[in-house]
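First, one chain by itself in structure tokens, the form predicted alone.
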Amino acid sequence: MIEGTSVFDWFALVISLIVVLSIYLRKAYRGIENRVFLGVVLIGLFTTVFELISDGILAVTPLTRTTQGIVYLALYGYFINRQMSVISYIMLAFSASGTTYRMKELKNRILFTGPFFLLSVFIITNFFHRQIFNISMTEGYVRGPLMFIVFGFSMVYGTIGLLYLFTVRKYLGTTKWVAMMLLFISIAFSVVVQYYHPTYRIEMLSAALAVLILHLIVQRSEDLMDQTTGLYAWQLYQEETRRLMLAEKQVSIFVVRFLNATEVRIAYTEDRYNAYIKEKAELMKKIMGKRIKDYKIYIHSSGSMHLVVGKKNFDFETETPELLSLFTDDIAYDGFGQRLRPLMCSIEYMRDFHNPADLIQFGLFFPQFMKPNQTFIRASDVVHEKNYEIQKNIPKIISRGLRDNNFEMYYQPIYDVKKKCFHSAEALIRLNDEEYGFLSPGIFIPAAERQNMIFPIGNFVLEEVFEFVGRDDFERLGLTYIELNLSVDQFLHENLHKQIAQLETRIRTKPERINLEVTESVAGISSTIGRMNIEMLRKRGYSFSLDDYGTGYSNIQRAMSLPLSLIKIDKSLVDEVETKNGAVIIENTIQMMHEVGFQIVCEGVETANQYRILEAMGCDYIQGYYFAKPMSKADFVRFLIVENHCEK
């Protein structure tokens, strides 16, 4: 440094100032990894401070003892802040690739922070022996012979830097670790020409120039934070559980989905719902806040809260029992918590699961391994379960039985309560695997519909329920239709009306023998593709009903807008209608429908007494256990020839 204010320090100032408000606007300083980086930037402005201000006094003043100690406190803060910006940039190494947790031992931390207290003592007791630098009345500033240790310090630690960037290249990705070596390498070499030329000031501004293509290119808050909810941001957890993997660092998890969480949107608006979720992961962070510092809480746009603890073996049930009553106990927020349907887990990782695939699988589709009535479960009470073994293998098994004809159709019949016989059936696929068995439907659709296989078992499930109701002998079963549900990608498919059309043609089916099953999922759905093939369908004499209804929150309203001609009443409603709740919705439900022209099916009905109440209400069909389980075709046709005379 030399008398004279330098013009590269006013270009660094103007920067560090541009990229503070950037942070500021764009709101990058939430999260611990946004937070360290301003912490180099604030570093960096005010050291550039503390310069501009000793040179422009030594420049424009003459010397007093009063702008002799001005000049001497502006050099000891640019000093002592210029070894932080080398200790920062080390430190947003560790945070940009996870690895924070490796300073929580003590003798790395003495390691890393001792020489910087060491030589900050040193640099304050130049008061005494004026070895790094002097104020001279006469010549202004002048270095001293033990300069060298001060820049010997940046340039030991900025080696270190560099050196630990090639330790953690794996952890940070390709785009993120060049970034970080451009701002070590600018460093080091701004350092060694300031060292050497003290006129060519470029140290600060080298490091602001660095500090903003970070900013720009890698210190992204898009991609830290969640805009919506301000937390963090999937892909960055995604990121970090590969990190934990590449270190073998285990830490707890725990995850809350609320399994309605798209429908709850769609009836009760973005805004409100995202509300709630801020609201939930503020008494989060309390709660956590009392137990323990290191955790992060991510968000997923399917409906689930990801929070990772930094400490293995963290037994969220015992330890945050409040963690748990949060989402149980829901009755705030003017209720609207009372809407969803959560359901939590516990995960152990680096024991439960060893890969990131494995872990964000589980974590996202773990509700599927819950008894009823169950809101918490451990992964380590699942993962050796042949339940999870299937769900892991899936994919592998959906293929082998499309290859291998694994895959069958079954057929349970519905009653009519008036005709006192079996009016339809419903179509059911199953799956019997050389491996693990016979598969449910429950299983292996929604695993299908995840890994975009749907439309091969979709295309069996039409041809094989098509053959069936194309035979000759399908009048003598007395039936006078067989429902069938395509999935919501199967309806979203802008061929669907065709290829049906082709089957027909093919097979000679009549298109009055098929009715299709709309879930409120679909129903919900304002598509132009899927309301184009519902009503070509239905031009061609296809029928439509509404399934699961009770299930979902759909919009009613818009369903009742489609061509349905039956509705069908969910199972979960069914089960309560010997109770007095129960059974006025359902007679309700009936009356209401019956009187806009709709029939009703009542769905899992499995004993005398639900049957009876139900045919007195004047529900029109009945399908459960109580009068036949879904049989094979063989064994369905052969029951039909057995059971089915209508009263006449």
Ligand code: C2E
Second form
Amino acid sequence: MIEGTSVFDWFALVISLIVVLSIYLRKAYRGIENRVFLGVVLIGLFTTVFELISDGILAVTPLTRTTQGIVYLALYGYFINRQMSVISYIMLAFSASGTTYRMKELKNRILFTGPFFLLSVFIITNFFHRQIFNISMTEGYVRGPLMFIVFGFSMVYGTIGLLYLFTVRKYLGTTKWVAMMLLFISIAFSVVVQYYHPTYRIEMLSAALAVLILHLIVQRSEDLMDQTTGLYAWQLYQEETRRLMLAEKQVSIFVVRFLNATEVRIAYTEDRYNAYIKEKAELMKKIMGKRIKDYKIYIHSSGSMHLVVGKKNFDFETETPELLSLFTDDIAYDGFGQRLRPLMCSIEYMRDFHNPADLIQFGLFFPQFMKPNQTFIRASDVVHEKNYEIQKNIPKIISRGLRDNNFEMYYQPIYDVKKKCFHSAEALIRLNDEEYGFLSPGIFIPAAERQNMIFPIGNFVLEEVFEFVGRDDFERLGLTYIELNLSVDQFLHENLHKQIAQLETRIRTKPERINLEVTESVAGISSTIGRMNIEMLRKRGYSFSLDDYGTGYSNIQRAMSLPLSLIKIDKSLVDEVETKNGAVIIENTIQMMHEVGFQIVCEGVETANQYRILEAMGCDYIQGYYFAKPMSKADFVRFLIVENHCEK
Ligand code: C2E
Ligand code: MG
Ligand code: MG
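Could you present the same protein in the form predicted in complex with this ligand, rather than the form predicted alone shown above?
Time for the whole complex; same chain goes first.
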């Protein structure tokens, strides 16, 4: 064996070093899978180094006592590392297939590592029995009669690994599986070769090559771990959920979604947000670590964390109440955490949902199913409801609504407090679906925005409302303008002003008859296109108002920098007008807005008392069920003819 060429080992060494360097440069050492992979590479590297040392010294026989001692040490290092590398390949099969949790059971661990320890002891005691190998001063390295045990061990473990790969085939995906098979097959092949032809030192080279292939094809480190938080990346969550479906394994999932993530990140910087997420993730790990070993946390860049627990029916609300209070009683960074508006849900995957698409969609959109003050929801409470069914089918519902003309514009009269009559109205879209009946725009408008279907709806609204304000009797009905809701995408589309200009010429309407409503979140977006749309349309004579003032995260400063004429105070704030604090806030808001030249609409006024208070506070216009609900065009016109008698 001694005369064997070391050239293969030198290649193996160079390749392993390149892989280590590449892992370091790509920062591919975070997360269990990456760490196991690094272990595989390093163990292979050490094995090669030990083999090179022993070969190098053995090349010059006869040996001295010192060189003999060094060769012994190097060979022990070599054999033990070699056994470890076989184990590390199997570990890789476990971690790459996401089944590492199976190793966490003590029984499996003993079964798995026990023989390895026994063999290590056997190798070390070779020092006394010399049955595996011997180093003689004159002949150098001589194999002992029990060497076959060492090689046999590699073969047995290698075969176990190979068989295991077959059982986890569906977890791995084809590329990964083929690459892993390649690793095992090439190593098995070279072990056999090296056993019968000890001079062909190809074992380490073939291992290094297989590892290189795995590194290049399979390990996409940058995508695997989120670089800033160190959590598992979203892509992995998608893979994991697919894997779980194929394996029909039931797990419990806990999702935290930060509703205001986008706005808060713009206002408070990305760094601060990331620091917050990182800190919360650490605390989550602490809480979970006490309960269960098999869990993983994934992050989604739009502002959510998904915790997957490898156990079914894990009840987060009762088993880990600290987890829920981590976000509800959050006082981190002076209320920064609360500003993000965290909402939570728990899901039993493969029971509540049976495929990744439904699961992922729910994980992102569950806040829609929550009641106003709710912060935690179970998917099981929702998935059997009609509402969920509708959400899921919204693309279908919207397209058939457009096809079959199921959309209709309603108008809600707005009362002029000074003139004591209705001077305008808000146009509100309605959808009557053949299967689900009447659907609230609060549901289908956000859904249409997400599914890229808002433009056909927006165009319908524009057509209808322009048609309405183009009526000859518009002013005779006592109307000044109609308020029209613009969605974010419409507002940010560069064609909006052109489209409106075309409508205006085609239908021959006056721009003063239209008031365009934008929401705070729209107004908060510092977009050149949005700004251009506003400026072009203002120049033509259109006016703008700020809708939903007082909801969510206000970036009032940015909103105020836009040329608006009306501010619409949201119902949620108006609801507080009878409380002491609410009254102070609303009264001051009205006064402040008047001072800077805006007029005020109070939305959602339902009672005479609310009306009286708001009138006394100087609110200019009132919109609400107290005066009138939204109604069809025909009803609205009739309503105006019968009810509208302005005091001149
Ligand atoms: P919004 O623009 O803030 O419209 C006001 C909402 O408050 C309307 O709900 C209206 O029916 C409701 N409302 C008015 N007064 C009262 C009241 O006294 N009590 C109660 N409980 N509610 C009152 P609606 O029609 O369901 O619309 C919800 C949201 O959907 C609208 O909020 C708006 O954001 C969106 N939306 C409606 N129509 C359109 C549209 O044509 N285009 C776009 N882009 N969005 C629309
Ligand atoms: Mg509105
Ligand atoms: Mg509103």
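This is a predicted model, so every value here is computed, not measured. Basically, rigid core = biggest C-alpha set you can superpose within 1.5 Å across the two forms. Numbering follows the first chain given and starts at 1.
- Once you line up the core between these two forms, the Cα of I600 stays within less than 2 Å of where it was.
- Remark: with the core as the superposition reference, the CA shift of L402 between these two forms stays below 2 Å.
- Shown in the overlay between these two forms, fitted on the rigid core, is a CA shift at I185 of 2 Å or greater.
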